[in-house]
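Heads up, the chain below is alone and in the form predicted alone; it's given as structure tokens.
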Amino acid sequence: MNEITVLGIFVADISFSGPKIPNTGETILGDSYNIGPGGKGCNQAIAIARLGGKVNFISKLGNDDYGKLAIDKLKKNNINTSNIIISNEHKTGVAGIHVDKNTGKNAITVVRGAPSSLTIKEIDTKLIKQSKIFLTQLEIQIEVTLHCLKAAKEYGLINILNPAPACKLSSDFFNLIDYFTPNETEAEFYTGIKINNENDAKVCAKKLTDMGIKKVIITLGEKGLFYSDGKEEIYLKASADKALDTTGAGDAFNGGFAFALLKGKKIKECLEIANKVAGFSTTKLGAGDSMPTLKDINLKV
């Protein structure tokens, strides 16, 4: 049984580390580069698998070298790849990432490639039924994501939506979500509230729960995170780890949270575990390759 199903994309991340992120028209000399697994869905699936969760990954790849890299990486992380469609018509996606080596912050351009052509007809939602948790983002076509969220809810799964990249959503989405996990920029997109401190996060979370979302987790980067279910509120500071590369930190958080939820941990412990997973991921270069094991974060479950 695959305990968690993740719908999302794989892209080959091509990361460049340098003294700064270049401005428009500017050329800088970098220090290093890396090619590895990326895409929010792939990163989240790897995060869960490395912690010990059994993951079913639904996606689409091109029949090319990057597609072969994807399958190889996923299998090495013991992720079920039987629900990945291989296309002869579309290329595997790529992402170009500039990382500021001094702050760990980044700028990213994603070309989705094959996953952008994924259709409802290509997905057998009965495979979702075998899981307990369904985790997805907004990098797959909106209608496909909504279709899978509806199926997961009908099968009684816990739905987690990481609304990235942020885009307009209908009320249908909000009614299907158990956990909504935007970062501060995405939360501002949906509420119009800019988050500068804990109180702003509280106001923002209330507006989101008023929209019909059951539970909201707003990740705030170096400011930590804020959780609300309309009654209970939790604020946690960020991990003290010194960031080398923040690429994939949000995905690490979502993967860690889904895993902790699967293990039946109480909400505060789930958030603490997710925080640890995200914090560790920022100490390594790359996205998918930076995801920790339980041993890396000194955790037993």
The other form holds:
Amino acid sequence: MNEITVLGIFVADISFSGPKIPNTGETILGDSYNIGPGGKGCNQAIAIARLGGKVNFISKLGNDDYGKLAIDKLKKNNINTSNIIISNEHKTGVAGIHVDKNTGKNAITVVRGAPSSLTIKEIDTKLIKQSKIFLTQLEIQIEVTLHCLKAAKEYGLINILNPAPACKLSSDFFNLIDYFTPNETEAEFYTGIKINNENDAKVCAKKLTDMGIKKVIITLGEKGLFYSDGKEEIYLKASADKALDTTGAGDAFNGGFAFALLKGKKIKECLEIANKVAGFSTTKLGAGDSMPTLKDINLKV
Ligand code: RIB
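Okay, that is the form predicted alone; can I get the form predicted in complex with alpha-D-ribofuranose (RIB) now?
Then the entire complex follows, led off by the chain already shown.
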């Protein structure tokens, strides 16, 4: 039985690390590059699997070299690929990522390719039924995402939505969500509240729980994170790791959080584990390739 099902995209991330993110019309000389697994869903699935969680990854790939790279990486991480559709009509997607090596900050363009054509008919809801947690983002078409969230709720799973990239959601989404995990920019998109301090985060989380979401975790980058379920509130500082590349840190956080929840940890410990996983992921170039094992973060569960 696979315990967590992740719906999302795989793209090949082509990351360039250099002294800065180039301006429009500018050419700069970079220092290093990495071609590896990316796409929020794939990164989250890898994060869970590397920690030792059993994962189904639902997605779509092209019948091409990057598609083969995806299957190879997913299988090496023991991720169940039985609901990955291989398309002969669409290419596997790619993301071009510029990373400033001094701050670890990035600029990303994602061309989703094959998974942008994933349909409801192609979803094997049996896999969702077998799981305890359903984790997804907003890189797959909204109607497919909504269909899976509804199926997961019907089967009694815990639903985690990482609402990235931010896009308008209908109100029927919010009642299906147990954990909503925006970063501060996404939280502002959904509430109109700009977060400058802990109090702003509280007000923002309150607005989200008033919309029908059960529990909210707002990640605040180097400022840490804020959690609220409408009663209990937790504020945690960010991990102290020196960031080389923050690409995929949010995915590491979501994967780490889902894994800790699956292991039955209390909320504060889930957040601490997710924070550690995210911190470690920023110390390496790349997204999916930078996810830690339990040993890497000195954790026993
Ligand atoms: O969250 C980071 C990811 O977003 C990258 O891996 C990139 O592919 C985009 O999907």
